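First, one chain by itself: the form predicted alone, in structure tokens.
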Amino acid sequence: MTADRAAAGVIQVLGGILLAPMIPGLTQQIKARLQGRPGPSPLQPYRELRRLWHKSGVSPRPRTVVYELAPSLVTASLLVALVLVPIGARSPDWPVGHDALVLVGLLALSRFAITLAAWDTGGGFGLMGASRDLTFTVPAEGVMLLAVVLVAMPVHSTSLVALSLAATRSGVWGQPAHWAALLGFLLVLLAETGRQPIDNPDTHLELTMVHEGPLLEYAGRELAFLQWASAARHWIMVALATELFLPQPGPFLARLGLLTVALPLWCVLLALTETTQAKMRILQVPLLLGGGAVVCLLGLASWFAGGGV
């Protein structure tokens, strides 16, 4: 294994677990500012974690063995999730291997225990909270599809490796389709991430959460568990967003400082976007998304028309 990949892998790891709830938290100050508030610190978001470790568990009635499981599933889902993205277009061969259908599975999978689990204790705010959950995260998944398949049509891959070792290429940035995957992608972010027009993130109202509305059941240490793996569903799809639609420069430690670069502008876009954005109407989000869709099939359309093979 050579040195780039190795600290590929440490990154990877170590960066997931321990920055990823820098990025929400970094978000929040930002668009506090922009607001003209002082806002939290970038670090709440870890005393969060503390205190939550702390603090005892419910056991609700009636419960199955899918309310128990349901964090370690989704704990254990987005770990796997962040082994699969390439830091730096290196990567250790994880026996899980790098491949993009694979992450959006996962990310599905990790969605689909919490629902069950909402389901399983049955409480009415966490029903409603995980059918709109559904609702804006199943085209957002579909949209998510089409654009990793626009990425793949140049390489003839679906390994997230070969899609950003793809966007060293220039000729990439003279095709249509690259820039309606990159349209595409951006929707989904704010849809993965929970973010406005999308979602509220700093609504506790049970009337009008959706992200939150299944966690309702939760506490302690488990919540943890699931607050973490939210913050680490930030940093998947901004590194992603970084690895597969920023030019790439070709040496690994300037691909290394992109990144750096790259993680807090996305933070100052996402809380652009919260500030001049108002929240949509529930039965709005999935025109937007399908609006992404047509992008993206507009985007596959080009490819087609161009002669792409």
Given for the second form:
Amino acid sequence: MTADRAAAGVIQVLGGILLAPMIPGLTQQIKARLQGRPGPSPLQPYRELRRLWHKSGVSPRPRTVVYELAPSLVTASLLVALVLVPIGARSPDWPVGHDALVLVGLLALSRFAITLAAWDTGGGFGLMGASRDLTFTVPAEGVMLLAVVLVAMPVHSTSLVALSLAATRSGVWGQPAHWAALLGFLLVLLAETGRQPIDNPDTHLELTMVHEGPLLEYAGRELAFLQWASAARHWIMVALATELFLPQPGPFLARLGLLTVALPLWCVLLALTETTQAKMRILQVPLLLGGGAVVCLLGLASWFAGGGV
Amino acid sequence: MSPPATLCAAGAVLVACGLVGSLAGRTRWALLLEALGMAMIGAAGAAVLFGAAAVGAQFGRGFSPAFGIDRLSGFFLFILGVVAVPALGWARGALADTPGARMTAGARMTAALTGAFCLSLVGLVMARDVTTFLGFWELMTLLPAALILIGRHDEPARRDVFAYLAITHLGGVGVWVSMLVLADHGALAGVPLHGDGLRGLVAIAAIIGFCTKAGAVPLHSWLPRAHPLAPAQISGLMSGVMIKVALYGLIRVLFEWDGPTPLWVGLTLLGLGVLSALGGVLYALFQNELKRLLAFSSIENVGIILLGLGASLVFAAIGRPQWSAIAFAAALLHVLNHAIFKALLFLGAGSFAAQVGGLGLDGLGGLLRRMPWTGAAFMVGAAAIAGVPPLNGFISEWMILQSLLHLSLFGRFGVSLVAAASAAALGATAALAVFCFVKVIGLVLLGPPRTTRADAAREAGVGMRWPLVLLASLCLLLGIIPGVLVPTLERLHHHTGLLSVHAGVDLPGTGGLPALPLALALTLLTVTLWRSSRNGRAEPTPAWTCGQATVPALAWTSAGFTKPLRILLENVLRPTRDLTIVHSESGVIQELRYEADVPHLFDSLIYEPVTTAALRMAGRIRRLQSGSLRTYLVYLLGLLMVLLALVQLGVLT
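I would like to compare: after the form predicted alone, may I see the structure of the form predicted in complex with the partner chain?
And the full complex, kicking off with our chain again.
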């Protein structure tokens, strides 16, 4: 048991740090194939990180310490968030706990830091992206909480370890409430990782960027941090989607196997959505997320109609 | 007398001395005395809160004046001390920074009335009988009005003060009714009220009365008018303490004298909480003046506190005493947290106003570099109120969110649905608060200065700096080791405390909030990463705007940043926009004027029709007053006949 937890801890930290860029890389590759292009290699994000690591930073005028600290703070909050997410329903006793709402708070902290950096340089494009990002977050956080309520129903806990253990109980995934929560969570995943139809990760046209907007004024290692952070956000959300929502086997190794299969499958799913869906008009996005909230509330009703597990 | 009682009495005497001294013209010394006195009173409160025996009288049946401190009063005295000392210190520093100001009659009266206001708050929290309570309640309402009118003589300010007095007094009827009914039945002494009808009546009256004073939507209309008008230290005291003292009254009535309350009372508080939290932060987001924005944000935070209190009542009603105590502690922690950061933000706004002149959000900018101490402290306060870890706002919001979440896990369907919707609303509120205070920090502290006055701003004097730094470090401290306070607050509930004391907050059924390791990990990682991220920098260049020159006229504004949300909520907020062509030459437009506003719909849709109707009714009734003696004699005769008829019918016996 302790060996399991130690292994989970290693995967949390090393896997999270090293494998995270694979998720957006793989998604891009599959998407390109689906669109009939050869596309960049799945390892392209790593190459970009290496290239950026050797470049110097820029210094926009005006700027304060906020601009300089923001990339590190964003990266630090995501690093802490990585160890909150259990792997294979196990997690060593990290001193930072493993609460779902603390994770939400850390993601909010990273958003807070990067949008402040946009204000710091005062560039219009960064602020445009920041303003849209913060607008999407309003419904997204509401849906996120409803999804947490729904998955917490069977175990009466918001501990991510307890929640991912609950996914091994076969009764759970026969519940409509569970699938409603999955739908809500997937919408939040799209918003949080900035994928289509909510945001287009490929665009670098200034007027249409959302998540990429505040990154515009960065270069060198600072940009490398921010790009890794974006990849880590993918990793966290996809790992959570697997751990909390997929029908899970009991043993640790079997769960690890499922995770290994599921991660590329989520990439395929993301690539499929991106190929079939165009980017939405910005003001439609909150309506989409609001729809997610309604589905979650219906899920809650179905939970009580079914009498619970 | 026990040590806390002596300390408290000595503090009150000091404040009173300061009050007299400021009238005599020794304003700076007087403020120092008042601050010292409030520190002693706060310390006495803290002593009782943390375990010293209760002091003075207990609530009894009588109507004769009595004072005392129990643990709940001690907690509120502690908050009062934490806010009043920096506020008074800041006022003293502000006097030192503006030579000549200290001798004006206005400054003397302000200092004197500030002391009196503090004493009225102390008196209200320590009152142990209904007469004293109601007396200090009225003083607490009237003194800020006087304080505002010393500084502002213009017509709009007078109208706003009138609105403040009118609304709080009309709502205050609820306080009088509930308190007098409770006192009449001896409920203050612990005799439970009989009859669901009577208890319901008391609960409704108390909710209306105390929530009006606390500024809960839809009874809040006075708050965004009155708070911005007052001097910064008074705004801080009003937003930080006065509206919390109203919640103190609500807690006393609903949790002690009128309890245990039926389920609908808790649900009502949840509803009011959602309305206030979402309504407050939405309107805060669209404000263009810093102090008005902060006032709306106070409404939001009262909403968050009401959500915690409501959850606690509902937990009690569905038989979950442990979670009831946790939700109660969460609400009280947010009371303290909000008092700290809101006082910090109002005092910081005062410092900015002293340098820049106005507080229009589009006329500030770049103040972090010009006022590093004030700016950094203000930024900590804004981050704390936005509820990001590892600051104190996150801790209490996390606890309240957990309470709502567990309420929806434990409740039956109706309760569960309401709680889940409230949790989602609180989540959206938190996101909106981040949005709002990112805007505030960006427009006030970051970017280029937007006016020449903002460009010329210089750091405030030491006297105006230390109160801000003190409050900012409290925000950090309570964010890192909230666990030392939470079990104490939990014990204020009737349920005996179960949480253990350590740095973080470990609630049952959660993954835990180990605040200290979280803060340490974040700090260490940020510093390490920051050191490794330095790899040389290119020469400074302007930010990228597609190759255009960055001119100040193109700078982003408060309205621009919030525009996506404004368009999205057009049907709810009904923003107005006015586009007029000022000047055009042969059909080519040369100059435009664009005005946009998000009107406060509660004023125009609820308060104005009610006021108009009331004035019309008053006009009708005035016809009775003819001034003729004969008419009045007829009225008297009529009244006599009616009374005789009633006696005959046996109604009056």
